[in-house]
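Next up is one chain by itself, shown in structure tokens, the form predicted alone.
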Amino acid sequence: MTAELDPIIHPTHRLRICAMLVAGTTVELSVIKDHLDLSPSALSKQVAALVDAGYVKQERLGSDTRRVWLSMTRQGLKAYRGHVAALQEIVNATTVIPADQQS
């Protein structure tokens, strides 16, 4: 194995919070509090950990501050899609063709 699983990504809300941030390039928070059904103070907690790690970027855009945008930096992308990758490796390592569907 050559990629290797985050442990800043790797919490399920996390890895969840970072696909909609990929899909979406800048989300705003409410969006992904309605999406992964959390708490303000659970989303809150995630989303901290991940701009502390410095992989995503918070920021409040025009003139409405109450409203929060999310969005990957350079560094987060590169270890999300580090992450998918060890994953895709486990995944592939471990699916077992059975034997009459082997071409």
Second form
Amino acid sequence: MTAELDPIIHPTHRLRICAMLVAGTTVELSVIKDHLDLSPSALSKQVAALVDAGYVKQERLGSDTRRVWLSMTRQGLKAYRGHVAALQEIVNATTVIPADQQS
Amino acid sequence: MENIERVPDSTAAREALASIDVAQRAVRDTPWPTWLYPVNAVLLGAMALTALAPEDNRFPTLLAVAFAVIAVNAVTGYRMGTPWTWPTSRVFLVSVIGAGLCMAAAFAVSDHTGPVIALAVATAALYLVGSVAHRRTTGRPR
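Having looked at the form predicted alone, could you now put up the form predicted together with the partner chain?
Full complex below, order starting with the chain above.
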């Protein structure tokens, strides 16, 4: 396997958070919360792990400082893409041989 | 330092990839406010109509309307929490491209009022057709 699974991104909720940020570039935390079945404290914990790893940036933009915006860092994007590529390699490594071709 | 306890097998990897797709669609298909569709249709039609503006005013007028389109959508996107997402609806995306082509065609025939107006109407209509498809994909805002 050439690409590597990332242990920070691997947990399901963190993978989904990263996926949403990649799709949205900059996404408000409340949007992420609406789509994940996590309590606010559990979500904060997952986001904090990604922020601490340097994969996600957390900001308050403009005049409304109650709103928290998340975006992937360059390092986070690289780690995410590597993780997705590794998952793809695992899937591709399993070749299903049709029954009529099996000896 | 976190570790991966068990390397996922192909089933788990496939599920992880599927969950990525679901998560991305959820963000990209965040419902838009209903009013945004007709406002965008009118503004896009107006952009096509700027082809009728006097030549020395045409470009500034086009820029002003284009800026209004960008501003309305950016502000709305920020209010929704997803300012930079592209919808997943292919019908919507094709309609927007079609509307853009009608708009460009309006400038190609800018010497003829009738065709420009027809193309402006087509621009707005195409966008509205795409809007219906987009609303069907996303549902109403909660």
